[in-house]
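Consider the single chain below, provided in structure tokens and representing the form predicted on its own.
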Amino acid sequence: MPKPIRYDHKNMLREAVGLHGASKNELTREATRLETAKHGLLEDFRKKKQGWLGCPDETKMAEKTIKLAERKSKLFDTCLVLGIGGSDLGARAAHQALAHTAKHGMKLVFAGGNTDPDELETVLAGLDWSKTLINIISKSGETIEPMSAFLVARERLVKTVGRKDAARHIVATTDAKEGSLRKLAEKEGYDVLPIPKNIGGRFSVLTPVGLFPLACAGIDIKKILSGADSVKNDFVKNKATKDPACLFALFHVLGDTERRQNIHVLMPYSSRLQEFGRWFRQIWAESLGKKYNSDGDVVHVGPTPIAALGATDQHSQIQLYMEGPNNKLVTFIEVTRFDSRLKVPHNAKTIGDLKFLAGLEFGRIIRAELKGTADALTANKRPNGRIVVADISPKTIGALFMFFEIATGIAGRLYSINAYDQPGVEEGKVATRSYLTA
């Protein structure tokens, strides 16, 4: 059975860019500290002390997020998501990614991902509160932007059904055992759907956290999970060194550290996955820029990501990646099959110079465009790799998440940081409180 992901690293070797790329030598000099990291990822899987990893295997937790999502359909049109972070950014993207493959599911609509007043007027607006359901997702059930939020979706619910049925249009998605809102679904009656103690909020998305509003909108999300145990049994079994999200974690580690390539850009092509590209963002900033190594020393390490979108950013961003400083390590995603067999006209044949295009499938065009951009880099000795994936489905999605949130932990073991844990942000939000307690 063909893989769902492939990982061509072949333009991130020095034989491809000199020296700005990694050395034969420099990747066996590392293969034991490569193995090592994986060796400690695995042992704080098996140790419980992240859980992520074994998402795929959760299939009671599957069903039962499917039957909860199931029943809520027949009752409701819309499902209003809540949420900030990892709680909103992988149901966003998976959803972009899959709407075209949804069946008999609501309408998902998100909000609670910033306190944009106007924005989130425009949103909830438009609901027609007696068929909309909500599913606020938080955690610890005090995180401001979607708590806030949904103080105002209740009360225009309330105010719509009354009180005593709006229990019925809630999901709330949180803590399993404590916390604000897992206290406030249990007085008022919500369906309550746990987030894993042991799974922070970035490694959440094959979660209930991502699950239950994807399973609302009628995507297999049985799917998803196959994909990313695909992923996962590939990990558990290979050796580091012959593992893809293993290496990307090393290529890019070592492009930070040995070569000051600290800029490392995600530009998948295809729109579908731009919501995608946001994600990665965030598992990859927040995971990976840190104050503090393991040992307590300060060492203020972390990669800068950019989320680029082809062939769009061939025309705003990769003038700076071709000239600018080579201090950036760009991947593609490149899906093989499109849904559109979309052609651009044969009357082409008489326009001169764009005779060329006629008959042409798009699909081809921006392959042929991400293929033309990576070889330019690499003529430039601009280092670039190329995700592939055969098409756009619950099963490559699900690869792609597990795919990232491996090469995001080994990463972090090969920084020597704690990839798990965000004092910046709390930081941040102890500071906001005071000006609204003041």
Second form
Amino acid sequence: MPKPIRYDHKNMLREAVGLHGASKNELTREATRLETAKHGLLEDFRKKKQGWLGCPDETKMAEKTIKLAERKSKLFDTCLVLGIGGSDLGARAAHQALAHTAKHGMKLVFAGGNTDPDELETVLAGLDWSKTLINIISKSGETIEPMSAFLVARERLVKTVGRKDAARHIVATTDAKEGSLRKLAEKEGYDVLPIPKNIGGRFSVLTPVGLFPLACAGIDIKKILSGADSVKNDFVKNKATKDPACLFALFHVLGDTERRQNIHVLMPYSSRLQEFGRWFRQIWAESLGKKYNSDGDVVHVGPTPIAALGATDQHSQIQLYMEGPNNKLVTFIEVTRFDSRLKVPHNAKTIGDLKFLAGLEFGRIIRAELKGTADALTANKRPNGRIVVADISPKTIGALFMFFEIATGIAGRLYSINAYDQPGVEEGKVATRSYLTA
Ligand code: PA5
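Right, the form predicted on its own is done, so what does the form predicted together with 5-phosphoarabinonic acid (PA5) look like?
Below is the entire complex, every chain and molecule, led by the chain shown above.
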């Protein structure tokens, strides 16, 4: 079976980019540390401290999610998805990437990711409540942005369909036992999809958090899980130094700690993967930006992720990456096969210097742009890597999610920090509450 994704890291090496790249000696020196990180991560999984690596094996959960989505799809034509951060970005990313593969699904509308009243009002005003399902997603069940949006949506729903009927329009994805949303769901009789305790928000896309809205949209979530499974199995079987996700983590942590390359750019050459870049930006930033290491020492570590888009950002960001400070590691995502075979018309032959475009497929043009940019970065001694996917399908998207979850977990161990908490976010939440309750 061909692998759903491949990681080409040759331009991350010293042979390609001189002293700005990783040396063979460095990689040999780090082999034991990388293997230890891998074993630590697997140990966390075996001891059930972390559950995200096991998501592809949760077939019962997937079946339950699909059944509920199918039942609701018979009743409603739109699903309003309310969540923020890890309870939002994964479903958004997968939906943008995979909407073209959906069969007989509901229309998804996302909100709750901001408290901007103008945005929320516009989204809600466009809904026909009698045909709308609300999926409120909040692990804690206490988060201001999605919960305040939910309260507005619920009130409008009740006004239209009545209190008695409203409950069947609502599915709550939340903690199995705790939180205000859980209590409300029990009191009002919503269907509830539980989020396992040992899976944190930004690692939860392969739980009902991401899978339920995607199933509602008619996307094949079993194929997403099978793509994730393939990357997970490779990770479990491979030696860490041969595993693509482990290597990605190692190159990035070494780049940051040894060469001050602390800006990590993900640049898919596909508009369907733009939201995926935002998902990556969150998991990398919130997991790795930490004040304390695992021994409790103040360290203030963490790279700054950037979500760029090829080819668009060649006309926005690449000048900086090429000639500005050499403090970035760029990773391209290359799509080998696009659905559309769109071509530039042959009449381009008559248009001066653009005649070389005549008859060219756009898929070929965008890949040439990626390769040209990678070559130029390499010539300028700027390290860059490339993740190659055959196409944009449920399988490759599942694989990409698992690849970056593993890379993040490994990077957290290499930085010696806890990749799974977010005390800095909590601090801001507490301060906000104090303004709102004063
Ligand atoms: O990754 C995380 O843990 C966060 O981004 C959370 O997902 C986010 O704060 C939303 O939290 P909750 O699902 O509890 O509403």
